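The data below hold one chain only, encoded as structure tokens and taken in the form predicted on its own.
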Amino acid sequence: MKKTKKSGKNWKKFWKLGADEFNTQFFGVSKDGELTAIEGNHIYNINDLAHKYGTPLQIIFPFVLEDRLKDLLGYFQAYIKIYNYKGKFFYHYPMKVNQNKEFILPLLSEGANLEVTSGNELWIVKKLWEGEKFNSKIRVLCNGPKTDQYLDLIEELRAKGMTIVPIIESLDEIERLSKYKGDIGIRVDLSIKADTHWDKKFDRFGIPEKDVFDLPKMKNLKVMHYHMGSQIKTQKSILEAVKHGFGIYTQLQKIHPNLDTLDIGGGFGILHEKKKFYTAKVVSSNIIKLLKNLSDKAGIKHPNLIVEWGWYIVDPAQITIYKVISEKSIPKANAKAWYIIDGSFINDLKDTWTIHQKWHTIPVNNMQGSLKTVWLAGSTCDSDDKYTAGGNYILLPKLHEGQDQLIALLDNGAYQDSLSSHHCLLSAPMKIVVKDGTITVARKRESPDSIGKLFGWTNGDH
């Protein structure tokens, strides 16, 4: 029997969905209490998804991943307009955030370039172009440390007329990339660090600073770039990375005169807890007005922009779903008890284990009902196949007997996929993508057959 819903209270607000700031706009609940998302005028209901298609399971919504693609650049291409500025901006989708079909497609209709990290993933875009799957005028960035296969096909696709830029890494790597036909780009690893999740005291990645001026002059050096890393908490830290790195642009454009570009990477973060949180719509402001007072000042052309905001864009797009198996109570604990789940956190989820990330959980159904503090784990063997909100603890409705009680873990389109393992030999979740009010299979259930397989076992072994 569904519970009516209470009076007076807002599930809704008391969930935190449908709200911008949390970006779970396309998120309700239903009058009988089951987690709901909207696509225009679709509804899709989350609870009767998972009990026809079981789980675990993996929804991915394109709708959301288009629409904040879409808002992006329409932040950027306004205030360019608004601020009168010179230079174009380009968007370039960093492919290791998800590489997934289902997340580059979409993206790439929208007007996404590409950056790739690895000669693996540049052979994704090599099939995609040779199939005509986009623009011939799109534009591929390649960092990461190239190896020799790496280097080949990348001037193997700049032959075939592909506008591929390769970023150069390290020292080692100016030999052969100036020689290159085409543009180039190079990385710096800039002196200066930013508030982010991540400990940047040292830095692998990029030339230092007081390196790059004394390389060779390269007239196609086109892109100076920089990362300062992932889930940058505040928009100062975004706005001194440029303010600093456009100091080392110029100084760069007077001994490479055909720079023109200035690529400021990841790293925009999303939130996840905080309800005060910079957005978008003005970070993008302050970027290009602060880059058109630089330029102004110093008396040089906007340089082109170029951002690769990965995890903005594609964390909401996905949501994991779980079905409660049994409770376990916990004495002397901020949670009542245990619920343990059909999934596992350090398989599915891997943030959850590597870097203590908080997922915003909630229920799918009896979302209307009494609650209860409880701590959430994994169906493998292993001590840290939980998640417990940093020690806190989640509020999930209490279990009924007879009833499932399903839960959602919200944002985590990022990384998680690439990430996944199959510890215990568990299987990974279903996958399936809601689009135009339709329901299609993208990955099915993994059988026991399958993932043997992985490990070398098949058929008739011993």
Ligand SMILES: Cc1ncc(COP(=O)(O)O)c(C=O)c1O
The other form holds:
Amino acid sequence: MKKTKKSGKNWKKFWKLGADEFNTQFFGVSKDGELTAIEGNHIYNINDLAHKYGTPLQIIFPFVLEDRLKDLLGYFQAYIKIYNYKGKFFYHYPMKVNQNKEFILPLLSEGANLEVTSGNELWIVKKLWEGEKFNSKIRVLCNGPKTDQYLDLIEELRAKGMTIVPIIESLDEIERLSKYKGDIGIRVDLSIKADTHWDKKFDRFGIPEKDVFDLPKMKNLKVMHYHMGSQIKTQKSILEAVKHGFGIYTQLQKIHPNLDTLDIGGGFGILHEKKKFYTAKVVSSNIIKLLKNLSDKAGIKHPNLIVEWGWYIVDPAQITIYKVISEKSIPKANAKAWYIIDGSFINDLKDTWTIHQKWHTIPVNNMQGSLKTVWLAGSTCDSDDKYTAGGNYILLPKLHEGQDQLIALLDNGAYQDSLSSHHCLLSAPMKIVVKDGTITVARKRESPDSIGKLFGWTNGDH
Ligand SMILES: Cc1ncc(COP(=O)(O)O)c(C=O)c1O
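I have the form predicted on its own already, so could you send the form predicted in complex with this ligand?
Next comes the full complex, this chain leading.
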């Protein structure tokens, strides 16, 4: 255990804040040892916000989304110019990553196109479109298995003028989609594997490579899509998939002459452990360079390129704050004590439980205090409701009588919300949005009544 009460210590560095390579460039530490977030000229004191709104609390930073997307579009546009690449670049935001309004609207206004995976996601897109939240220049890709209801909605929106491209997910969809009156795409299940937890030995997504060349000529086939899985661990894996995917693309183009776009899906990783990792700047440069060289060699037009990197764009835009409500010592372990929090990992940050996600965990106050090795436990009755940093420990300040200790888990804008649940009927964290110096409440704290309603307990029943 470290004794860290040295004056003059660089606490910002110690907590890995204010660093581009860790996606924490907008966080700092106040002179009183409290966590701050900086948006241009606005400095938000996270400890004050948590005291004002209460915990558990989730804070959304739309400016982080905007900055990240702006940078990503800028990288691709710059390398397209530098390498004299003739294809166009499109970013499609995969809605599944975070369907909250507070995420989607800023991304649309920053120039994102969309990708959806279900009829229900598409229904939200329809409402957005009808409310003129985006125009017909924005293209919507429709992935996932298509129910009749999903296909009906796709056809309805195309007929009304939306630029909407269904992606064939399986052979059963071919009959209906080959008659579709707009552009279509096809998802190919590449025969190579990427370095990611999600690229399973036996995959079920898309059409296997061995079947994809037997399909009849489709004049409206414009997009070839693949997705290797999320959180790809190495740049090498991303580039190998591009190279392999390009090989399939060139062969498919011979059968379907209007094919002109390669969609390389999502998968760009965010490393919560805060070690050195590949960067979007370098990877975007290498993708464009690779596609240019491959197409020039093959003597074909440079394909238009789509990326659907969701996790990368949205993860750093939300943090979760909990209060430590009690401490229990652990006799013999890597950590000295449990800190019990006023929320739940199983409910609010589900990846802690399902994929043993590591979180960048830092104090919100008392950031300069002396430290202790701890494990964190949620407030449900489940013994798996815990976060131990993989059986290691988390370094957090010692508790002091009469003083609340708040903690923040960073980088939870991706996937956690739609996976969240209500074990033991705990309330989900309240959500606030921090933008342009103002704070708005996006989701009120759930009351016992509102949670009861989710389980059928309407007024008068009990
Ligand atoms: C087809 C498709 N595109 C994009 C994504 C987003 O992936 P990520 O968030 O890892 O970038 C996913 C995630 O499952 C996906 O299935």
